[in-house]
Each structure stands twice: as structure tokens, then as C-alpha cells.
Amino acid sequence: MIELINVTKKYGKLLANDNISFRVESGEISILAGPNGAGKSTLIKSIAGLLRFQGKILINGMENKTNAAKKSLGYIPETPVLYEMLTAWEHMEFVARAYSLVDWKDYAEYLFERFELADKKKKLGSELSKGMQQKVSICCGLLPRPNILLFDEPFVGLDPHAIKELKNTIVEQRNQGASVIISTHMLDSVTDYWDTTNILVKGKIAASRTREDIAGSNEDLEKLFFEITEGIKASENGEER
């Protein structure tokens, strides 16, 4: 379970996240949507414990920066950051050592097969394409079998097969009880399997919905997104809608 309580993040005078509160239950996929600059990546990084912030973030009831919370968490960033002089497989070994994993190799092999990396094991990070780097990043995030997963624009740069496998993997993780947050502007990639959504505009939650809310109305996720974001733009420009 992930719980945010009055989370605020400033960069100098810029208010990136403004008093944000929401929960993601176990066995739930929550979408974080919003235009560029809405504060999605900042919020994901704060949850992952990479940024200082005001407020409170709990991971399975524990402060998110505690070691126990970090062991429960897998973070796949928007831009993969691999070590140039480590091979793809050595990245998995690095994660295994960092998390003190045992009997991890069979699962690592399975992940590499699933994301078509088996023949890239010996390739250095610097030799991999952006899409391949993203696949390695995904495998590294999944290797410790975390029950909290944070994905920041995970579909960008992936080929169709990898997108399909990642979608299936995310659903499988949810069905196994994981709490999943996906920050994305590619709403068509999450239409079939999201459970809750929060739409961010200028650092604030402009709308929250559950799949049941949408099913009981004439809305769909993409329609709601454009109504919210375009409505706010029109209001700021003094236009009537």
C-alpha cells in the first residue's frame, strides 16, 4: 500500500507538487496522468525517496525513506540510467547484491527471455539502444520482486512486443497483490487495466476517478483527461466552454 499525506515539493520558488494526498491499495494499478510539467515525475521521485519533500509518504505503513520501505519498492525511471561499463547481465548482478538476493538467477533469466534480452547479456550499457536500456531498467526493477512498483513513462521507446509484455507483467504484479503507480501521458496504453487515476495539473490533483466511476458515466479516461486539461487552459485564457 502507498499513502501520500499532504505532499508538497518546491524547487526554489517553483511549486512542483502542492499538498497532494491519495492512496494506492494492494492489488491496485493507479495512473498518474497530466500534461508535461504537471509534477508527475517529481511526485514519483518523491515516492521513491529520491527527493526531499514536505508531508508524509508511507510504503506499507513505513516512512518511504526507511530501509524496510526501500526493500519493498521497485522504481523504473523515465530515462534509464545504466552504467556504461557494466554489461546488461552485470546490472542484474549489481541489483542482486544490493538487495542481498539469493537464488535470483533463474528469475533474471526468465525476465531477460521475456523482454528479449537473452542475446544481449554481454552487451555493455553504452552499447545498448535506448529501448534496450529501458528493458534492462525494467528487469532490474522487477528482479527483487517488490510489492510496490513505480513506473515513470515506462512505454516510451519500447517496441510493440516489449509494450505487450510490460502490460502483461504489470497486470500480473497487480494480481499478485502489488501496489502499482504508472505515470504516463500515453493513456491508450493503460486503458484496459487501470483501477484508479489522479490527473495532475500544475502540481495539484485536478480530478480523481476509479474505474467504477468511469463505468457508471459517459466518461472515458482520455476524454476526462482532455476535458480537465483543456478546460483549465480555457479558463486561464478567459474563454467560455
The other form holds:
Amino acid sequence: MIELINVTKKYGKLLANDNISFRVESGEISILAGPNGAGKSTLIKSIAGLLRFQGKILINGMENKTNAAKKSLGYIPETPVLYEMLTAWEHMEFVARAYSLVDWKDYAEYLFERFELADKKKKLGSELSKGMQQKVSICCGLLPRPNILLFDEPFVGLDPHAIKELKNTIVEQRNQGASVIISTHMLDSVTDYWDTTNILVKGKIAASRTREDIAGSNEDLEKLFFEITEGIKASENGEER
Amino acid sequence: MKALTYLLITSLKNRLLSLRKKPALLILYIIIGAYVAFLFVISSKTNLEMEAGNAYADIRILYIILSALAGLFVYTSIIGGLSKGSTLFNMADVGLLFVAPISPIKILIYGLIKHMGNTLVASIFIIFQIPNVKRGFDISYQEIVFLFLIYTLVLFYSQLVSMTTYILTNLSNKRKNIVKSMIVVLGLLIGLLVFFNYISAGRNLSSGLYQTVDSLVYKLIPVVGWSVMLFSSLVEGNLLWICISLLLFLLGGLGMILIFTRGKDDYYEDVLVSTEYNYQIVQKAKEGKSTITINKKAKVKDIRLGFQGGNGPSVLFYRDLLERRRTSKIPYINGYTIAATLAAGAFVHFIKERFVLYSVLGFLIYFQIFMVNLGQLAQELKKPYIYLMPGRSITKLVYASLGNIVKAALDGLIIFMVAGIVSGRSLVLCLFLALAYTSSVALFSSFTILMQRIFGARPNRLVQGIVGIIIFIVLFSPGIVLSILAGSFLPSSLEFLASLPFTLSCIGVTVLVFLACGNLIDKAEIGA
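Complement to the form predicted on its own: the form predicted together with the partner chain:
What follows is the entire complex, opening with the chain shown before.
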């Protein structure tokens, strides 16, 4: 479970995240949506323990920067950047060592098969295309079998097969009890399987919905997104006039 | 094996193994190794020649150079730290290491070790100065090795200084101002120290500087003085001062590391900004793109917006002008102009040779080699607009090169006027040298065209590099040879004409290449 309590993040005078609180339960996929510059990546980085913030972020009840929390956390960054002088497979070995994993090889093989990386095992990070790097980055995030998964724009640069596999993987992780946060602009990629969503506008949560909230209505995730973001824009323009 | 050890060892192993796939690079390394060995042999021979009669220069000149370099590195590190900071890490570390359950202190040690290795490799070029150092100063190989190690230590230390500055001043303008004030105060103190010694040495600048670097007060100045203290005590074999200087470096380093790791919070956020920033620069550099927009954000509010002219291909020139106005208060005059002018002024002040201004011209042209890929034309050829807009190919190429040529003309005038005034040479000579510099930059534009014409958009970088050097020599040789001949035959009253053959040759070759390859835009494909 992920729990954010009054999380505020400032960059100088810029308020990137303003007093954000929400929970993502076990076995739940939560979508972080919002226009560019809304503070989505900042929030994901704060949850991953890469940024300082005011407030509290709990991972399975533990503060997110503790080693115990980190062991159960998988982070797939927006830009896949691999070690240039490590092969794809050596990235797996490195992650296994970093997380003190045992019996990881079969699962790593399985992930490589699934994401069509089996023939790229011996390729150096610098020799892989951006899409391939993204796949290795996903495998690195999944290898420790974390029950908290943070995806920052995971579908960008992937081929259709990889997008399908990633979607299936995310759903499987959810079904196995993982809490998943996905920050994405590609709302049609998550429309089939999202459980909750938080729409961020200018660092604040402008709307929170569950799938049940809009079930039966004519709304879907994309419509909801436009309704919220354009509604705010229209009201701001009205105020300015 | 733990994760961090695995990472370091595997990366190093793969780096060596990857040379199997890059035989040309392997050959290059072997050549560099052989060259370094050759330098050692040559310098030992020079040593014998020097012992035969000529006097060595005062070793304190070397202390001054070392200390000036240390000052420069530390100053630029602090200035960098006040904006973006520096980093020991890369983006892969951020994505894979920082989120892993590994102690931040262990990760910091890993970063320090990795960076130390990179710094050593990056410092290798100083070895090429061995013959000069051996020829000029009475020092042994062992002392040269010490000099190399201290230089590396200072470079490494600068990175720590930059990170510390960023961590301490991040988000606090008040602290930034304090640091800026401290730099000014320290600069003034050093200035006062030099001035005091200058007066006490009977208004002799050289003696004043020697006394300054000899003084204990100066040697106690962090990094700048410590490096002199360490090197001078190594040369003199003074064990006590060796220990004291090493202790100062050690305590300073530990103090900075303590700042990174203090309190509950880790340093991840502090290095994240600079790591992302460095990543962007490296990516742009790898793609051969200019990093100017990353290094300096456009101050749009300071300047008049919009194009000042341009219709058809000439818009390429005005676009370049607009960008230059947005990155510099005075178009075409930037940090390079100021730095090159100061360096040239200092150089001609200390070197009193007849052809010293020609040496300045040589250095300026030499620097162009590194900047050719960042020039206006090279950048324009990587974007689609020049290919898409209507107009004659040659006209587009001329307009796309014009900005660089105008900048070279202004740079040349400023640099040589200042150098001319400092050295007391005639202004006519300075004008001719500025003209020679401008024509050489025009030749570099034609070099860019020729390279693109020969190799197309996606060249093999190594082949391009080797062939590029050959083409470069072929293009420049006629002018250089003719000017050397002219310089040796002309009477001193007509010395200013010595650069004219070079200028005319550059212009001639440039015109020829533009005419021969002017259809480049119609034939070539867009760059990678």
C-alpha cells in the first residue's frame, strides 16, 4: 500500500506538489494524470525516494526512504538510462545483487522472454535502441518482484508487442496484490484496467475518481481528464475577464 | 560480490572487452601509449641538453601555474555549484542505484571511486606537456608524476567543491550571495597579498608573485594554496609539510563528505538536478548539437524580440542573430570573446617574442578545431529548415555561415587590438591578424561543407575524424607555408604583411569549396 499524507514539494518559489494526500491500496492500479508541468513526475520521484518533500510518504506502512521500503518498491523512470558498459543481462545481475535476490535467474529469463530481449542479453546498454533500453529498464524494475510499482510514462517508445506485454504485466501485478501508480499522458493505454485516478493540475489534485464512481455514466478516463483540465482553464479565463 | 563492486568491475571489464569490436580505437590507444613513452625518451634527452649549459626557469613559475589552474578549477566549480552543481553520478545511477536498498554513503563512495578513475583518464593530456615541463624546469620524472597526481587531485576536489556549494546554497539566495561575497573577499585578499609582495620586492611583478607563492599565508588558502604547499614540499622533500598539506586535503574532503551525508535526508535530490543537466549536455554533445541552450537560458525579457530582417535564405543569418541576442547582451560578444581576449592579453604580456601575436593567431585557430562542430553551419545542416526552404543551395550555405564569420571578425578585432596594445605592436598588424583569423573561420565553414559532401549525414566518426584531420591539413597548409616564408623574408617594417598569404589562401580555398560543393543542400540528406 502507498500512502501520501500532505506531501508538498517546492523548487525554490515554484510549488510543484501542493499538499497532496491519497492512498493506493494493495491490488489497485492508480493513474496519475494531468497536463504537462502538473507535477506528476515530481510526485513519482518523491515517492521513489529521489526527492525531499514536506509531509509523509508511506510504503507498506514504512517511510519511503528506509531500506525496508525500498526493497518492496520498483521504479521505472520516464527516461530509460542504462549503464553503457553493462550488458542487458548484467543489468539483471546488478539489480539482483543490489536487492540481494536469490534464485532470480529464471524470473529474469522469463522477463527477457516476455519482453523479447532474450537475443539482446549480451548487448551493451550503449548498443540498445531507446525502446530496448526501456524494456530493460522495465525488467530491472520488475526483477525484485516489488509489491509497489511506480511507472513514469512507461509506454513511450515501446513497440505494440511490448505495450501489450506491459499492460498484461501491470494487470498481473495488480492481481497478485501489488499497488501500482502509473503516470501517463497515454490515457487510452490504461483505460481498460485502471482502478483509481488522481488528476493533477498545477501541483494540486484537481479530481480523484474510482472506476466505480464513473461506472454507468457516460464518462471515461479521457473524457474525465478533459472535463477537469479544460474546466479549470475555462474558469481561470473567466476570472481573468 | 556486492552490487557496487560488481558494477565497477563489470563496467571496467566490458570497457576493455569492447575494444575487440573497435580495433581502430585500440590502435589509437596503442599510439597514445607509444607517444607517451616517446615523450619520456625525448624529455630525458632534452634533460641532457639542458645540463650542458642552459639555465632552468624558476620552479616557482610552475607553482604559480599550478596554483592558477587550481584557482580556475575551484572558481568555476563554485560558480557551477551556485547554479546547477556538479555530480559524481549518471542517470543510470539515479534510476537503478538511488532507488535500490543500498546505503547512500556506500553509493557516494562508489561515485567518488568512479569519478576518480574518470578524472585520471581525463587528465592524461597533461602528460603531453612533459617535454615542456622537463625542458623548462629542473624537476625529475618522479616530481612530474607528483605534479600529475596533484593536478588530478585538484580536478577531483573541484567536483566535491561544486557539489558542496550546491548543497549549501541550493534554494537560498542569501547563502548564494554569501558565497559570492566570499569569492570576492578571497580574490581581494590574494590581490592584496600579491600587491604587498610586489611593493616589498621593489615593484617587480615576477618577484612579487614568487614571494606570494612562497608565503605561508598563501599556502594555507584552501586548494589553491594547498596544492602549492604539497607540490613544493614534495620537490623540497619536506616530510612535515607533505603531511600537513595532505592532512588539509583529507580534512577538507571529509568535511565536504560530511555535509553530503549530514542529517536524516540523503543527497539524492541535490545531485539529481545536476545529473539530469549533465545528461542533457552529454546527449546533445553526442549528437553533435550545441549545448548553448542548456548552458545558458535565454533572457528573453532583456532584449527586443523578433527578427530584425531576412527574407528567403537570408533569414538563416537573422535567425542566428536573434539567437545570439537571446544568449548574449551584445550579439556576437560572449564569454569566449572575453576569455580569449584576457588569455591573449596575459600571454603577450609574459611572452616577449617577436612573433608572439602570430602564436595567438595559431592558438585561436587551434581552438576552432574543437568548435567547428558547434558552429552555426554545422548546426543548421542538422535541422530540416535549410533543406526545406526555397532558394539556391549556395546562397543558403553562405547565409548559414555568415553569423560565424561576423563573430570571428568581431572577436578577432577585439582580441588582437587588446593583444596589440598590451604588447605594443602596430594596430595595422593587429588588423591583418584579425583578418587572417576571420578568413580561417570562413575556411572552417568550407571544411564543414566538404566533410558533409564527402561523408553524408551519418559518417563513421572515427573515419571522419582521421580523414577530417588530413583534409584540414591539406586546406590550411598552403596558407601556413606561404606565410612562414613571407615572415622569414619580409623586413620587420613590413612584418604585418606576413599573414596576408595565409588570409588570401584561406579566402581562395573557401571560395573554391563553396563553388565546388555549393549544391550540397540539393544533394545531401539531413544530418543525424
